[in-house]
Each structure stands twice: as C-alpha cells, then as structure tokens.
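Just the one chain here, laid out as structure tokens, in the form predicted alone.
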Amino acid sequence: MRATNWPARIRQFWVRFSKNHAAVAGLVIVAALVAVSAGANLIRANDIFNINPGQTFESPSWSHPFGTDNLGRDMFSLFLYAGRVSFEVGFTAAAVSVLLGTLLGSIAGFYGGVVDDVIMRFTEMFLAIPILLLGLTILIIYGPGLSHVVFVIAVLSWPVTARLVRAEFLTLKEREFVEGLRAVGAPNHVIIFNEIMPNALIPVIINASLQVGAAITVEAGLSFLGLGDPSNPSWGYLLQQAQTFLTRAWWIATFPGIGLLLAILSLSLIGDGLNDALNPRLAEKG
C-alpha cells in the first residue's frame, strides 16, 4: 500500500488539480498573497509604525496606492504586514490542530475500544465549547498576543481532524496488508505511522486547507472584537482599527476587508480542489 513512482503520482495529481480552473485560480492567488507578504520587507521597506501628522487620510495614490489612516501611515505596508501576521496564524495554527488531531485520531481508530471512547468523548467535548466564546474567554484572562491566538485556535480545531483520522483508522486497520503486517509481527507504531498513515492522509490534506482559512477567519474575528495585538497588526485588527472612519475615509477598511475575502474564498476553491484530485472515486469517473 506505499505510494510509489512518486514523481508520475505528483503528475497525475497536477493533471486532476489542474482540470479545476477555480482551484488553479485560488492557488495563484494564496501564493501570490503569500509571497507579497513574507517578501513586504522587500516590497515595501516603510516602517508600519512610522507616524505621519501631514499625512492623514490621504486617498490612493502612486504614493500610497492604498492611501492613509488617520496616523498618516501607509495603508499599502500595513496591508502587507497584515497579511504576513494573518497568514502566519493561519497556516501555524492549521498546522498544530493538523498535527495534534491526526495524533489522537490514529491513536483512537487503531486502538478501539477504551481509549477510543475516552479520546472520543474528549473530542466531542472540545466540539461542543464555541470557539470564538472560548477564545474570547482566554485571550481576557491573559490579555492578547499572536501566540495566544494561535494556541485558542489550535485547541479548538482539532476535532474535526482527530474525527477524520479515526474513521480513516477504523477502516484501513481491518485491510489486509495490515493483517499481514500484524501476523509477522510488526510493532504498532511501524504499522500506524509507515503503514496506515500515509494512506489517511488524503482527507487531512483536503481538511488542513481549509483549516487555514478557518483559522485566518476566527483570528480576524477575535482581532475585530478588540483583542488583536497592536504590536502585530493583522488584516482583523486594520478592520477593527479602520470602524470609525468608514464613512471618511473608505480605503482604510477596503483593502484589508478585500485581502481577508480573497485568502479565505482562495483557500476554500483549493480545498475543493484538492477533494477533486486526491478523492479515489472522483479521480477514477475523472
């Protein structure tokens, strides 16, 4: 059941990705979202905190292509510095929830039984709290900050994944190949990790692009409530910021508003896409 000939899987995985134009379209437009942002040191070397009196809620311009705010800072670099802190939560916080549920969920759908049900009844547990409520609740008792966003979200998320991996578990450990493996006598840990492993994979792939864009969506929320870290603003915090000038000065919360629309509808089409080209029954009617 190890994948082999990886470079000709890669290809036909490209071909199937490919034939959903939406997908491609998101694609391009998270990496180049992506790449503005880690690289805005480069595009854009303006201080995000340099304060200019004389220059308040100036409109667009070839100065300032996304005008200023009403401390005359560059809207255009605040963009980009939002949009790496956003990103940075997204992707972090996807990855540890990623990370933490394909751990219990192997460890539950493998074992059964007990540890099943106790890892189970934990998760629902989690399912049940409302994420923002509880998000709230922690980021006031110990005031806000990146990575306490990133462990509220990280927390809360992981569910979903332990949930998938379970089920993927529950049906893989009863195949043959792994018999086979536990009647030669393999130890658990090579039959979870070298053996089931890479085959449950698919559904966490397609669920973790989608948990990056869930994550950006409830940083943003958190931030919009007013528990943003003004140290590291993010596309939530400039829209939060931007709420009293909205009938003055229109650009401050557009552009922001605009990147959070793009990444998170971006990274919604890749999921899709990658349902499309990583799901066994659509690749085999494609």
Second form
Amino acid sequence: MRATNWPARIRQFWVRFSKNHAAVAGLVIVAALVAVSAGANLIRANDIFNINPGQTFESPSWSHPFGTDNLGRDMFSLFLYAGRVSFEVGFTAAAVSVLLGTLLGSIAGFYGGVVDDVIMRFTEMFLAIPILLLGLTILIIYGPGLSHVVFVIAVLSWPVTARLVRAEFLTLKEREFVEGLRAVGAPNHVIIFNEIMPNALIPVIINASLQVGAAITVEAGLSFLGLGDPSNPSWGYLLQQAQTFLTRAWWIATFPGIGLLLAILSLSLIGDGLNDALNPRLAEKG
Amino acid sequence: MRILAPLLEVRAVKKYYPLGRGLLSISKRAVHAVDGVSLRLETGTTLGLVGESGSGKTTLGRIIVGLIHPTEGSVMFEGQEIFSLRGKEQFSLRTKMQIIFQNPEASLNPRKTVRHVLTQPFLLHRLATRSEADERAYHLLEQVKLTPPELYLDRYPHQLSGGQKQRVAIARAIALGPKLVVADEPVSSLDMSVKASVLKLMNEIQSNLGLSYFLISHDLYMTRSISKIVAVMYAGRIVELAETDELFRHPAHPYTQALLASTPVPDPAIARGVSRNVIGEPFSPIDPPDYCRFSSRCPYKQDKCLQRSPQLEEIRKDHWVECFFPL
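Based on the form predicted alone presented above, generate the structure block for the form predicted together with its partner chain.
Whole complex next, starting from this chain.
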C-alpha cells in the first residue's frame, strides 16, 4: 500500500510544483550546477593548484572558457571545484542545522513548560548573536577549515528551524490523536518522532531549501572576509582573491559571482515552489 | 465488608487550573473545572454524563482515563488507584481503559493509515507479531462494520467519511479489549442518520464485549437512549444522579428540569414537568462562590442557597440530588 500511495503523492506534488515555472527553472539550474561541480574531476582533470606563469590573466577563450587568473590557473576548473566546496558546505551545514533545529524544536514544543522555556531561551540567545561576528571570532580562534565553517553556520542557523518546528508541535500536540496515542500507552518518543513529526515536516522541508542558500551565502561572506580555507577554495574565496584584479581582469570575479548568484537565487525559487506545492492551505487560497 | 470493588470509582476528584504562570505569581486564582466529583460505575453498564459546555464533563472524562492528573481526589479502577501506578502496571492499565473523542477529524493522525492505527496498540503492547496484528486489525474493522476490511485497511483518514473515521476510532478503542471506554460526545459531530448507526454499533459492541461506557454528552435524549445511569453536571459538580428512567420521570434539581425543558422532545408522549425558565448567567468558573453554584440562575433560590453549598443527598433510593430544596 505504501508502495502504491507514494508515487501518487509524488505525482501530485510534481503537478503542483511544476506550475511554478520559476521554481522549475531554479531546480534545473541548481541541478546543473551541482552536477558539474560534483563531476568536476571528470570535466576538468587539471590540478587547480597548478601554476602556469606563462599564461596569466588570459581572457576567456576556447581552452580557458572562464579565462585564467594571476597565477595562470584555469578559472573554469577553479569555478567547478569551488562550486563543489560551496555546495558541500551549503548542504552539510543546512543538514546539520535542520536536524539540530528539528530535534530541539520538537522537544521544546512537545514537552512545553520548563523544558520549552530553557530550550527557547537558549535559542533566542543564539538568534541574538550576530552570525558573522561569531563566525569571524570562531574562525580566527580555530583557524579556517571547512568543518569549522560548517560548524559555525550550523550552530548559528538552527534556531530558525527550531522555532518553526516548535510552533508546529505546539498546535499538533493538542490534537486529539495525541491523546488517543497516550490512551493506548504510546511512549513519548514514539508520539514525537513517529506520529507528530510526519505532520510537521512540510515547513521543515521548505525551510531546508532556504537554509542551503543561506549557508552558501554565509560561507561566501566568511570567505570573502578572508576566513575561507585556501586549500578548499569556494566561490566566495575566489571572489575574495579576485578583488585586487577587478579592473585588470573582469572574468576572475565575474564567473564565481554569477555562480553564487545563480545558486542562491535558484535555491530560494525552489523554496517558493516547495511552499506552493506542499502547503495546501496557501495553494487553496491562491 | 466489601465483596467486590466496582469497576470504576471516582472519589472527590478536583481539577483546578491555576491562573497566571510565572516565578513571581502568587495569585491563587484558579479555574475550577471539576470541583469535587464522586461516582461509581459497575461492569457492563453505561453512565451518561450530561451538562452544558464548560461544566467540566470533558475534563472529568480525561481524568477517568488517566490523561489528566486531578488536583485532588482519586480514581479507583478495579480497586486500584490509577494515578499511583507506575511503569509496567501503568502501561498495562492502558489496555483496560480507552477513550473515543468528539471530533473524528482530529482523533486520527492524518499521516497514518487505518492499518497503522489499528495494529499499533498490539505492537506497542507486544501482544502480537506484525502479521497477527494485521489479522486483528482486519477483525476489528469487521466488528465496526467497515467491510470488506481490505478496502479500508490502507486508507488515510482523509479518504474516510466522518462516520467511518469514528468507526475506526471505536475500533482502536476496543482493540485491546478494554473494560471501560470513555466516549466524549462520540456522535455529536456526525449527522443524524450516521449518529444512529454509530450508537447502535456502540450498543452492539457493549453487549458483545461486556464493557462499560462512560458517555459524555450534552444531548439528554441521546443519553437516555443508551445509559443506565445518568449524572447531571453543572459548574464542575454532579448536581443530580439517578437511574435513567427515574431521572427523566422525576427530575429533582432545578437545573435538570430546565435542561429537560429546554431540549426539543423527539417523542411528544414524554410529559414535560412544569418548570420555570432558567434566567441569568452561570458563575465564572474562576474561584466560584462557596454557596450554591446554581443560585445565580435558579428560579427557586432562597436565602439558604446563598449561605452554604448543598451536598449530594439521596432523596429517594438511588436518586441523589445536590439541592436544599429538591423539586
């Protein structure tokens, strides 16, 4: 049964999602960017740290579609590998933050009372911290590194998900089916994770797509401020490196910039599309 | 000497919801949802609890199945205080008492199939393997007349009608063979024809399984058709308690009379007692007065009613009324 029901639901979801053309375009763009970044070593095997003093600042050509930089490196290769880093950071940070936020938010919303108070004060404390400031501090203390960046972003963005999930749980736990479950003796962890959670997931999914974009943005910001990991350059890192050559070689900054712009814009369009497709309350009105 | 404890005995149960929350709140104001209720229910019988909304009947029902802890008092089930049970004993109590809710839309998880709802009790209590539980779920659907069961097992709640949902809720409630089922307005959100068939089903199940119902309702005539004993609740207290026929023939509390007089009578042969209209508003449930709670609306009130609170007294055999001047 579950096997026959899911495809129907997925088809219905797709019908709704595909009505939003911007979201479909966003999905195509993100899919393409992820695909070329993931397959970077298939498309361009050249070592991105290979310095070619003979071909610095070459403008875009057939052999170097995105030109070369001040060290003669192929910008197209750099673009692909940097895209991989940006997406890796974006997806892992979003995943960690969504998991953490969902866990804490569900517990706060379900138990209420003192548990809720403690978790929510904690959440507000994190919300009050300016993200870049704490990010800078942590990265300055612990040094650059992808895992540090992921940690910083995840730790600072879970409160959004936590509040969202808590709000869902606050209303869902009052539904009579929860009392029915208590009456048959279902333990709390079953009620929270198996029963209420599936009802609370839609806003989480929508939010997750926005979190990926936000994580990529923050990573770019941190890299741009010089806290990127030089051994794992991301699009933001490339932008930071390109600053000095803005007037001399436009292509060095332009392509990573376009990559970032497309990725972030597309992810937020996907978020909109998911919202339309998964949120029947809004869909009915519109 | 007591030979056999009754199935259910509610002893002086109170539930107060304090107002104002916070570290510095010293307010002692509280909503008195249930304010000193005692009841008994024997095996295989139905007790109908009637009262207007806000009278505390839903809270009382939730307390009886152990979903809400009372502020004071105790609930004895088969001679055991249910709120003192812990661990395994508390868990196995869950197989003996169940609840059916008013709103079938909210009483089933929208993301779970009928199969999940009906197999879960067995799996939680480790009373069956998955395939045995499947089989039991199938039989449960037969018992609640959702046939053929294979048509319903894999449906989600949104694929069922209100009456069908309520049947699934009943099936879940009787899954583990409970001795007591609290039914909180089980049919009031269903339409007339469905109402009748669901009530008929509940009757059938009772005679087949020998369970007791604690039936909460605001509909006196529905209660009359199914209950052996009727309790009338007003402002958190039981104001009248008697066998059904006795209560309907000789309502002794002014509130019961008013309630009977204000309900449309489906059967004109039923004679209505002469009753003066109930006027005024009920007292606020926040810190109610310590004299008669019905005095603000009672057409028969006297000085005494404004000085002390009456207690339930037996005016005839098995007919209890909480009024200084029963009618």
